[in-house]
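Presented below, as structure tokens, is a lone chain in the form predicted alone.
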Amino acid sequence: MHHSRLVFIFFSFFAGAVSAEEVQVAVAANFAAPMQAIATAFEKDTGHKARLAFGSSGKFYAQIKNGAPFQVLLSADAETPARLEQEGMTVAGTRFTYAIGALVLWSASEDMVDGRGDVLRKGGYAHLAIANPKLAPYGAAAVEVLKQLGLLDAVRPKLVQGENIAQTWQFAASGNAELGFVARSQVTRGGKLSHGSAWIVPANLHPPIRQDAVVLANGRGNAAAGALMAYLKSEQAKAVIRAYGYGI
């Protein structure tokens, strides 16, 4: 009896261990939160392995076309993807938009953001942090919502770029900048403001932040990276998805 289930056990793990795959995957740096969760869950509920290296969109793009092994892309926007595409470097049909981005004006403080953003024109801060715009898409939507609101001039000497959105938060959770421009699921929690205070951007300040997801080249015949996209359409996803704050 004992010999006999060892060797159940043994032939289980051998069993699972020739399904299971690993696939690489670039996430851009707002998604990081949410990824973690859904990697975990796709983790258990598949047995594929998915391993996360969080960045700028921008970043991952030169990274890609020089060869780095990444084989599935969660990027920021729509553009990346789509070039990526248009240059041979993804699986064709592949990509999908997984989230629609939200931007909020935020701030450490529980007192610093009006629920209107009015703290802008106000004044009272020295810094104010955004994304590096020609890299990560949320940091080109808050130039963007700075030139609807008439204010990027006046507030271009305050401004301290992330190098991406995970820096830019870090930058106003330190205090360092007081204000700063970040993605709605890095401040939010089930719904819910976790801390200081903020301003979720009008969507019509910017153009929509259509995050989108694409099988790299690399990735092409790996059942993990098929297996992940679509567990990215999944209801399990999508509820964590919408719990961070993004649109579907």
The other form holds:
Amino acid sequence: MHHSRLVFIFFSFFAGAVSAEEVQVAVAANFAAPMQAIATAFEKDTGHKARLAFGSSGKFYAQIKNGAPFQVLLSADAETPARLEQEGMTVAGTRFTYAIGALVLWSASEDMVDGRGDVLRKGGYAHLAIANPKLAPYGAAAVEVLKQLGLLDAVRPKLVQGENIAQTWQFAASGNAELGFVARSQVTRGGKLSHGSAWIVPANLHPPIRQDAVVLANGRGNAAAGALMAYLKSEQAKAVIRAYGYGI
Amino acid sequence: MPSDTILSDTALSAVWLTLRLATVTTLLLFLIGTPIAWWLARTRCWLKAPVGAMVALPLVLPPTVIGFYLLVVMGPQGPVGQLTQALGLGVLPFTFWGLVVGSVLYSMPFVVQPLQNAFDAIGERPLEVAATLRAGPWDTFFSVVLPLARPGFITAGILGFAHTVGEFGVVLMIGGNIPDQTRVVSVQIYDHVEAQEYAQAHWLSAGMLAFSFVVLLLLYLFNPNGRRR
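Could you output the structure for the form predicted in complex with its partner chain, given that the previous block was the form predicted alone?
Whole complex next, starting from this chain.
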């Protein structure tokens, strides 16, 4: 290899990091799949680059408070962005609801869940996976649904908790939990149920899962951050978001 | 921020569960690890290197890898899961005994390696002497090997116990966070931090820190001349 070519490669490593408009995005675990699709389209359409990190809102909150380099937060809830805003950690006036989450009762086996969720009452399962209700809005919503159905005490011994909705899905997808309350987005591909069987929980059984986005203080003046927020509001992005089973 | 009593019932039950898990794991590791270490120390078989490498794997593998494979292998579709179901035991993830299986694998090198080194250090001679005195293999093991390898057993026990107490990733992957079953201290701390309950997180974390220091201090006091292994 030529000497000059090595030098070129060496410098392009650094050039790449500096010259391209780039935004670091903290993304709620439940929104991972749609956001990857949106980020790809965003990069193609605008030339900006979105670097995605997936995790729980609680962890992101702690990291952001302690200087994490995120510029945009796509939270799984409305509280975390609001709280960061109150604490002066965001760019004022940028907070908005990018998606409204839907909860499904899901099983990896085809004939487990009926269209009305009666399986919850009937039994025939050893474990019901939910996200930790203290940490994850989908977990809190699942507990609310069980309360509304008057089943919470009956199923409590069967509950297993994932630390976030991604792990909850993993418990159910591996079959270790026969049933799980997961995000509709996790089991939806191209507007349809990807596999297994599911009951889409009626929205009136739990408070709406409003998922808010906000530009963080770190993202002030970052063109890519502003462009991404605008892109999330575009019809194009909304179509993707809806195709994954969210309301918006 | 909710700030009820410093060590709530849930915290105490997590501590108790963790101690139970570490105790059961350490006892099982003595039972399983001693023959493995003995074989590794004595054999000239070509399998020595592969088996040694297998035992050491948890030292370098991320706990997520171990936890992920355990979840799949012990799950209802996995080979181990099929076996435990056929035996009428159900599946192991989300149970105390599932955590025991995970911990035994995860802490294996911390018990086997000190034992193997202790057995190595004994050498052939005491065994030959015992044989000339017509001691049988079991007799030799209990009256010659065990006393000579005592420091190795102490080190192995302390490290195996402490490492199990400090386990997090594997438990997180296969535990399911069930009170009194799988919610150990490290998971409880993680939950407190995630829920921004830093006061409770601090109490449990400081407890873990103190415990770990005392354990390692004991270890170095028992083996003061640096013969940790």
